[in-house]
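A single chain comes next, written as structure tokens; it is the form predicted on its own.
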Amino acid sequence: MAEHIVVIGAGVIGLSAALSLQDAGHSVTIIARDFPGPAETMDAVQHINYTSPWGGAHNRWVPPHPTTGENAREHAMALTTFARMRTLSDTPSTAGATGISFMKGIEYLEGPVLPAEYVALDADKLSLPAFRVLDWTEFPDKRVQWGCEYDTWCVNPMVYCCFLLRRFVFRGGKIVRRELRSPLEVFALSPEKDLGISAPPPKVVVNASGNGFGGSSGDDGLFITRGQTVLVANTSVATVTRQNADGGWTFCVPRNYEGGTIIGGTKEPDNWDPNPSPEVRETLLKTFAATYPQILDEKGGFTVIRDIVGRRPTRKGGLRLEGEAVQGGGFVMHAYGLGGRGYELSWGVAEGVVEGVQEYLKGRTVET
């Protein structure tokens, strides 16, 4: 049963969900405060809460725990997203416009205690493409106790998100720039008078707002995680991630399409500071150079384009992907709380959104 559905949010989750709902035959409107545009023109402070432009935007396989199964759902979503990215990248009509690049991903883990999910990793069972455990002679230093490589993808974020938005509009989707205070607000708006669109009032709203609207959506488990990274002009042929023994990280994510390379990064819960630290920048660059000196230019240095500070909406307990019937009729499908994994799980989450919406509509049809 085709419906008019409103998606709140034009980040990677909202855009992916909106396109997937279109594929399922629905008429879709996106309402958002921020929309994709050239990253070079975005004000870093003004758009600090619009997470998608600042994301690393790549796929890093996170295997499920061998006994608890933690991350199993997310791993399945990552596989779904990998397949969709491959299709978009391989389709001649879209390949040059997507901002997607496929390349090697390299992982280094320091010891002495290694996570159980890596020690017991079964690459075939987990469908990890071109997976190979590295020999110790390939490690950057003696602190690394385990390493691997695999096939993965990364995207230039705003090239990719602009592509998704363009595809959505080309297929008949409508967009409205508006800031909302709650998902429930949508049900009180007149599409024609308040939104300027010709469409019936929606009975389904997808909450892909990123921040989940906090307490207004009945969810008090949300918090922000501040991340500082550095965008450099240096290029890399692989994504590289190193997990340090102290819990810290160092990584690079190529953006390609002359988008530079992201060097990171920090994870600082509940830190609202919008200003980058020059000292942190120097630490990030120095640490990554020691791990992956191949990225350095002929003079042995970096060409810094800009410092980046982003606020990743994070949720205690992880992703919220569930439906909620609202008083007076209507249905809100929540899809937020992915922390730093928005891009790599995006099409898997979108698939879950469509399933949840279709189940609601099927039940409502039976009731009527």
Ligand SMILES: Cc1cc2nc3c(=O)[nH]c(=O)nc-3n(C[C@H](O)[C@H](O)[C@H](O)COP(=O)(O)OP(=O)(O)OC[C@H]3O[C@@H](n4cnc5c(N)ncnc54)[C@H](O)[C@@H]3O)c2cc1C
Given for the second form:
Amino acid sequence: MAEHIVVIGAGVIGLSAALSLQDAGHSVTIIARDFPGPAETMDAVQHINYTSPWGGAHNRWVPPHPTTGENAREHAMALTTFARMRTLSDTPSTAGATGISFMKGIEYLEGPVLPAEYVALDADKLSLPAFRVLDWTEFPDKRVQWGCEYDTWCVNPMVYCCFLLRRFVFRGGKIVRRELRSPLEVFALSPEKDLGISAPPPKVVVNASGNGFGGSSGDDGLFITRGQTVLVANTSVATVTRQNADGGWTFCVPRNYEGGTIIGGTKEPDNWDPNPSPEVRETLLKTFAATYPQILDEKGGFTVIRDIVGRRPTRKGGLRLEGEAVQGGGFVMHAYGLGGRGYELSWGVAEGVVEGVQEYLKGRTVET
Ligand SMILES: Cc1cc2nc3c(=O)[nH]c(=O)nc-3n(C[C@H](O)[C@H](O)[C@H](O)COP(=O)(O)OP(=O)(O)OC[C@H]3O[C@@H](n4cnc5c(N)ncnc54)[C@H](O)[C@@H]3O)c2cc1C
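Structure of the form predicted in complex with the ligand, given the form predicted on its own:
Every chain and every other molecule in the complex is listed next, the one we just looked at coming first.
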């Protein structure tokens, strides 16, 4: 049954969910405070709480834990997203406009102890494409204990999100720029008078607000994880990630489409500092060059375009993907708290949103 559905949020999650709801036959309006635009004009302070422009963004395969099964749901979502990215990037009418690039992903792990999910990794069972464990002669130095490569994708985030938004509008989707206090506020708005759109009042709202409206939604597990990265003009043919024994990370994410390459990065829970640190920038560049000198230009250096600070919308226990019946009628489908994995899980989350919404609508039809 076709419905008018409102999606709150125009980050990668809101846009993917909105498109998938359109695919399921619904008419969709996106309400958001921030919308995608060219990365070059995106203001670092004004849009700091809009995470999607500041992400890498690449897909790293994170295998489920072999005994606890932790992360199995997310791995399935990453596989769904990989397949969708492949289709988008291979479709002749969209190829070249999507901001998606396929390439090798290279991973290096330092000791002292290899995580159990890597020791017991069965690449075929996990459907990891073109997976290969690296020989120790391929490691950059002796601190690396294990390494692998596989096929994966990266996106230029704002090229990709602008593509999703354009596709959404082209298919008849409506957009409204507005800041809301709560997902419930949508049920009190008149589409015609308050939003300027001709549509019936929605019974279903999707909460893809990144941080789920913070603590005001009653979800007290939310926090941010600050990430500082550097955008450089140097290019790389692969996305490379190294996990250090001290818990630190060094990585590069080629954005392509003349968008440079991200060199990262920090992961700092509850750090709200919006300002990039020049010292951190120097350390990030130096550390990554030591692991992957192939990225350096002919003079042995980097050309820095800008520093980036972003806030990953993180949630204790992982993302929230569940529906909530609203007292007095209506349904809110929550899809937030993606932390550092919003792009790589996006189409899996969108699929979950559609399932949750369809189930609610089916139940409502049965009740009436
Ligand atoms: C440094 C860094 C590196 C990263 N690298 C990767 C990576 O390599 N791969 C990966 O998959 N992910 C990566 N991420 C994470 C990824 O960027 C996020 O998970 C993703 O962007 C979250 O998307 P979202 O749509 O949930 O939230 P957002 O992008 O924050 O979008 C939220 C939307 O909701 C709207 N909104 C919020 N509150 C309101 C309100 N009150 N009223 C109206 N609208 C509202 C906003 O305006 C916006 O449109 C990285 C993040 C950072 C910071």
